[in-house]
Number of protein chains: 2
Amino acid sequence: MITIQDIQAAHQRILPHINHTPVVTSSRLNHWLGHEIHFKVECLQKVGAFKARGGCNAVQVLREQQPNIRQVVANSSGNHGQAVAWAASLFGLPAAVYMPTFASQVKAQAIRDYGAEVVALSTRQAVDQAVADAAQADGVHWIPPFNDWSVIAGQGTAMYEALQQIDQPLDAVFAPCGGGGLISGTLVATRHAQARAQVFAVEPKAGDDAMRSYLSGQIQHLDDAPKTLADGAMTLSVGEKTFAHIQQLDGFFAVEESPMAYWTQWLQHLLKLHVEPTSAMVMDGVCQWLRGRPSKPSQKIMVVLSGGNIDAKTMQKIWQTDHLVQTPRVDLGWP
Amino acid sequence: MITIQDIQAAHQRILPHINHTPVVTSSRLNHWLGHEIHFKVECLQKVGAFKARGGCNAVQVLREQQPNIRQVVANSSGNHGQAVAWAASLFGLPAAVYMPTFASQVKAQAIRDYGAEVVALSTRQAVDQAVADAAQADGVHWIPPFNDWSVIAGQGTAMYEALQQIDQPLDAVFAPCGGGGLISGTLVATRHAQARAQVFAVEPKAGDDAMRSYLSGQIQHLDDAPKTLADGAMTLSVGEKTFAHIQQLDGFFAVEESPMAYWTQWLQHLLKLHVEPTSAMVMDGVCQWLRGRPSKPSQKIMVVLSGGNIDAKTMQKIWQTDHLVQTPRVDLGWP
């Protein structure tokens, strides 16, 4: 497992390059829920997601440890590819991102804008094989999306920072879980700064491999990418490095698609931020937890809003039904 | 006309109550356009729009000048009603907002959440009559949405602040124009701090009464509320107080509905902010202006992002067509 020292070292490395994102709150939301929710706004991070942190730390660690480094490579159809492309460009390091041809062209364009090469292949298997082959070459190094110590330490800096931005004891901390990099770093940062706070992960019900892994004590795998609005949490399984952390969590919540759209609308509306479903779904996990508790005393909660990269098709799906007619409540029911 | 001293006095009054909103920029957008665009982010203002500034100033001026004040009233189906309700609640002053029954229920709910009474009437004419009748009562004072000196001075504080947040000379400043309160205040603030910068207003083509007023030198009126995504700029005419300022502008641009949706998508995507069409349409005005100029030297521009209050139906319309496939350019053509 990583330690708080790993996160602190990562923070020192990435601080000159990343955005110091705000922690915000909505007085109307707090009033409706009867609890106090603080949001760490990582959709305002470089590349629009916390992934910039892990990518930036990993590229720098590689440069320190591998003096012969010529290129970094990543396989990603999403935010991690952008993060590696951006981080490599900071240090004038060539980068190549391998992605499936069916991935979003907006994301491919963003990766090119950061100066990286995009290698598009027709299947995910072909992508994974190609990046493995590329990383065989001398001086070429692969940066994995989550199952990597320096990536996990980098992601942990989001909560490390958030807990310095708030000067009161928290009852609970929530973050989404895809491959587990963010929630692993969040756990270590929280245990250090706020040992009394519970740490929970949230995952789409349609792809609840991590929750089943957590409950069974063994890594579970999905056969196929789940159909979910939460495209940042579609990974087929967690890794053994992230799972070591995940097993220490205080609980896990799975979220249906309707509440995911509901909370994306409401967080966009209340916070005036372009929050993606992978981030907003966490609020349904928060409500599930609150429903199992007495309504008093009021709980103080920190939520990581992980990112804000949303393609047009997903925006259409999010706003298909008008959820703003129904004011948030802890005990909101779903059909 | 108002003076810079009016704006400075308004700023002193409202400073303890409003949000000091950031000025942001997108390096990717600047790269694509070849110019430098700075955004004053008033969608992160109280009540989600710059209107909080004018409402907060007007309520305080009334309290100073009318010691017998018992209630403030406003007629609005949108952000101004929220602003007056919020500002009145700050000073424990009762407020009533008269609105048509067909107005957004989300906005009516927000007004109630700020503690104001909502009076819903079936037609706009009935609403206007009822607020006029109410304001006849002793101690009841009407706060107009734009044609009012203390409202205009309050709206001017957005640009007054923005020009303190940027330490370089600007070539141009842009803001949307509905009834003209924001653009009037913006003009006075800019002439004071950056006399060399040109000041432009932007309006939906579907309701271009203000542009026709500007060009003809006489206030023009629309017969009916225009059908446009820019619901913050649907006023039937400017007022004589705002028109006195509008006549001093350096130019006016009208925007079609397609580019309005285009720029709303792109600003939400690039800035990760929940920007409303009335704000985002300004970027089409910026591009119209840039198209008429040599591409060098690069221009420095400030844009007021006026608000972020969008109902679900409008979000559906904004995202109906995928505009993210087409990267921004100054000379982007529209069918």
Second form
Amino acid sequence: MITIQDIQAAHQRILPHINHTPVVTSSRLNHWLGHEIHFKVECLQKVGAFKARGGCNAVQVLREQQPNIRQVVANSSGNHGQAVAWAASLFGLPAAVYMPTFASQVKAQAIRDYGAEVVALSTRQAVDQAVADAAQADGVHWIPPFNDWSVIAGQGTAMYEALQQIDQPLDAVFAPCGGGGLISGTLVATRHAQARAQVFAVEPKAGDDAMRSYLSGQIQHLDDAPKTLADGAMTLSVGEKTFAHIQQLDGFFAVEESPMAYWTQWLQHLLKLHVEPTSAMVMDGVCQWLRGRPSKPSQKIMVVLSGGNIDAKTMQKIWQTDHLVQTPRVDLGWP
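The block above covers the form predicted in complex with another copy of the chain; next, return the form predicted alone.
A single chain, with no partners or molecules, comes next.
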């Protein structure tokens, strides 16, 4: 597992290049839920997602350790690809990003805008094989989206920062889980700064491989990319490095598609922020946990809003139903 020293070193390394994102809260939401929710707003991060942290750290570590580096490559459904493309351009390295054809087109275009080549393939399996093949060439180095020590340490800087920005003890910390890089770094940062706080991961029910891995004690694999609004969590499995951290979590929650759309609408409305479904789904996990807790005393919770990149097609799906007619509450049920 990574250590807090790895996260601290990553934070110092990337600090000149990233945004120091705020922690915000909504008094109206807190009133409705009866609990105190704080949000680390990584949708305001470079490239619009926390992934900038891991990408920036990994590129710098590679430049320090690999003097012969001539290109970086990545496989991604979007945000990690943007992060690697941005970080590579920042440090003068060519980059190529391998993506499935069903990935968000706004994310694919952003990768091109950062100067990287986009290689689109029909399946996640084809993408993963192609990037592994590309990395066999001399001077070409692969930056995986989550199963990499430098990436995990970089992602952990989001919670490392957040816990310095809040001057009170927390009861719980929540973050989304795709491949597990963010939740792994979040776990280590939280255990260091607030050992009493519980740490939970949330993922889409349609792609619950990480939750099943957590419950079974063995890495579970999906046969194909899940169909979900949470395009930042469409990984086929967690990695060996992230799984070592995931096993130490205090719990895991899976979320259906309807509450995902519901919370995307409500967080955008209440916080006045452009929030991805992958981020917003975490609030359903929070409510699932709170339903098993007493209403008093009020629980203090930190949520990582991991990103804010949504294409038009996904936005249309999110707003097919007007969820703003139903006020948030902890015991809100779903069919």
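Residue numbers count along the first chain shown, from 1. From a predicted model like this one, the values you see are computed outputs, not experimental measurements. Just so we're on the same page, rigid core means the largest C-alpha set that superposes within 1.5 Å between forms.
Relative to the superposed rigid core, residue 104 undergoes a CA displacement of at least 2 Å between the two forms. Superposition on the rigid core between the two forms places the CA atom of residue 166 less than 2 Å from its counterpart.
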